[in-house]
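Okay, so here's just one chain, in C-alpha cells, the form predicted alone.
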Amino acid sequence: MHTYNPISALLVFFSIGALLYFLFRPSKGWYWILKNQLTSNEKTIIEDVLKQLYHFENSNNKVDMKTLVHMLSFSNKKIVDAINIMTVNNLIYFESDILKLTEKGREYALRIVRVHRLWERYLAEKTGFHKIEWHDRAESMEHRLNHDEVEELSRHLGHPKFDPHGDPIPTKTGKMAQVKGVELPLLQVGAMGRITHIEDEPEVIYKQILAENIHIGSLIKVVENNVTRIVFLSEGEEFKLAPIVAANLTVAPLEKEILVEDNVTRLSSLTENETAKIIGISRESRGESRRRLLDLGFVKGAQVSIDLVNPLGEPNAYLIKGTSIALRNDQAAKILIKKD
C-alpha cells in the first residue's frame, strides 16, 4: 500500500511550475522563442536589424555580424538572408567587417523607432499596462502599423516629442528633440537637477530602477558620489544606486540652485495623525491615471490625511475634500505633498 508523501508532492508541483515558467515566460519563454523562429517574416527581421544598427550607431558603437546574430532571436540563416536583401536594397553596407546604415536605411530605421516610441507613449497614457511591459508590447506593434495608422496615433496623442522614458520621438520627417542632461554619475556632490530620461535597457538594470520607485521629472540633489555608489535625495526620500545603475538616469543640471523644502515628500510617506497639503502630481502619472487623481480631488492646495490604514499594507484610504479615497502605495508615491 502506497502512502502519501507531501514533500514529494511539493517537489513535483514546483518542478511542473518551473517547467511551465521556462516554457511560457512572456516573450522569453521557450514556447515564444520557438514560435518567433517559426513565424517571423522577412520584414520583421529586416526592421529589427535596422533598429539595432541605428541604436548602435547612435551610441557610437560598432557592430559586426557575430554581435548582431547574438543580439537577435532569429536563426542565423534568416539573419544572413535578411542582410543580403538589405545590402541589395541599399539599406546597409559593410565597412571591413562592420555593418553600417546607408542614408536610406537610417530613414527606415527612424520610422520604426518612431512607431515604437509612440506606442510606448500610448501604453503609458491610455492603458493600464505596467511600465515593464511597454517595451515588449511596442516591439511587437512596431511591425504592424502602416503609415496612416502611425500618423493617426501621433495625432491622437497630440504629436508628443518624447516617449514615457524620456527618449525623443522622431517626427515623420525624421527630426528629433534633444534630451537635455548628463548621466547621473557625472554630477558632483551638491549638484541639483531634474531627471529627464530613464534608459529601459538592459532590462535587469531597468528593473532595479523600477524597484527603487524613481520617477522621471523628479528633482534630485546629489549627496554622495564615489566609485561604489551614488546617493541622492528626491521627493523626501534617499536613493542609493550603484554607478552602473545610476548611469541609466539622465539628469538636467539646474542653472541656479533652488530651495528644496525638507518636508516636501510623497503621499505614500504620510502616517496616521499627520496632515498635509497637495503640492502636485508627479510627471510619472500620465494620461487617464493623472486625470483620475485630479478628478478625485488630489489638486494643488487640497488638504489630505490618512482616513484608514490597511493592516495588510495597501491600499490605504486617504481623506481628501471630505471623501475617503483608497490608493495603492505606487499611486500615492506619485502625489507630492507638504506636511503640516
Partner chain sequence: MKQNNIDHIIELSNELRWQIGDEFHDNLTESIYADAADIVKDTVRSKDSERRFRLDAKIDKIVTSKRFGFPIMFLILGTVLWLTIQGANYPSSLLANLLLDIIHPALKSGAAGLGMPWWLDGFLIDGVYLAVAWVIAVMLPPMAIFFPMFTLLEDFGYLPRVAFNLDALFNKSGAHGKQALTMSMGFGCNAAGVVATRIIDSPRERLIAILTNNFSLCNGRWPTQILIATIFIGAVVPKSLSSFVSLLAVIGVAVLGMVFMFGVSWGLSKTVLKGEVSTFNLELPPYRPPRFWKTIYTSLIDRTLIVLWRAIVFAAPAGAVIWLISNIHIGNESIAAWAIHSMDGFGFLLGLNGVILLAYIVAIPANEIVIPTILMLTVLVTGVGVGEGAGVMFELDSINATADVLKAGGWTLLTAINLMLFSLLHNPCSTTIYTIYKETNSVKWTVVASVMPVILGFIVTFLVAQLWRLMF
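The form predicted in complex with its partner chain is what I want next, because the block you gave corresponds to the form predicted alone; please supply it.
Shown next is a single chain and nothing more.
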C-alpha cells in the first residue's frame, strides 16, 4: 500500500458517491434527464400540442403560437417544426393567428386524453403510487401505449367511466360521460353538494387540496363564501380554502328530494366508548384496499366501536362483526360513520 492514505481513499469514495447521486437521483438525475431528452421526440410534442389545444377549446379559450410555446417545455424550434407537420397532416389549422383542431385532430387528442386518464385509473387501482405522482406518470405513459395496449388496459380495468380525479374517460369511439356540477366558489352559503371532481393541475394547488384530506365523493355544505375564503363542512370536519384553491373542486349541488344523512363523520374521529353505524366507504379508498375493507365487514349498516387504543396513536383496533380489526388512521378516515 504505497500510495494509500485514509484521506485520499475517503475523497475517492465520496466523489464516486456524489457522481452516482447526481446521475441517478430520482427524477432530476442527469441520466434520467438525458433519457427523457432522447425519447421526447416529434410524436410526444405533437401529442402534447393536441392535448393542450383540446383542453383550451373545451374551456372556450383561444390559443395562438405564443401562448402555446409558453405552455410547453420544448424548444421553440421543435414546436414550430411540430406545428408545421401537424398542419400538413391536417390535424390543426389556423384561423388568423388562432390555432384550431380539425375533426381528425380532435379525435387524436381524445385518444391521448383517454390513455392519460385510463393510466391514472390504473395507477390508482392496481399500484401503490401516491396520488401526487399519478399525473406525471400518466403524462409520460400517454405517448407510449399503442392502440391494442390501450384496449387491453381498458379491458383489464373493466372499461371504467371516470379517472380517479373524477374526469370522464373517453371511450374508444370518443363517447364521454358528463361531469355534473359547478366550481365550488359558485355555490351559495347553505348549499349542499357532492364533490365530483378534483383538478390535478396546477400541482401546487393540487398538493394543497391533498394536504387538506378532501375526498372525492364527499358530501359538503357551504357555510361561508366570500372573496377571501370559502368555508365548508364535510364528514364532520370544517375546511377553509382560498377561492383559487376551491375553484379546482367541482361540486354537484344536491337536488332537494335526496335524503341527506346528517352528522356523517369519519371513523377516525370515533373515540373510546362511542359506538357508530357505518354509512359507507369513501371513494378515495380504491382497488385492493377497498375490497379488503369490505371483506373484513366494513359495510353499510354494520355496528362499529373502538376495541383497543394503540399506545403509539395508530393503528387502532375496531370491533366489527365480533372481531377486532386494526386499521391505520388514513384508512379509518375513509370510512364514513354516523355515531349513535
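Residue numbers count along the first chain shown, from 1. Rigid core here is just the name for the largest C-alpha set that superposes within 1.5 Å across the two forms. Since we're looking at a predicted model, the values are computed, not measured.
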- request: Tell me, please, whether between these two forms the C-alpha of N310 is shifted by 2 Å or more, with the rigid core used for superposition.
  value: yes
message: With a threshold of 2 Å on the C-alpha, tell me if V69 counts as moved between these two forms once the core is superposed.
response: no
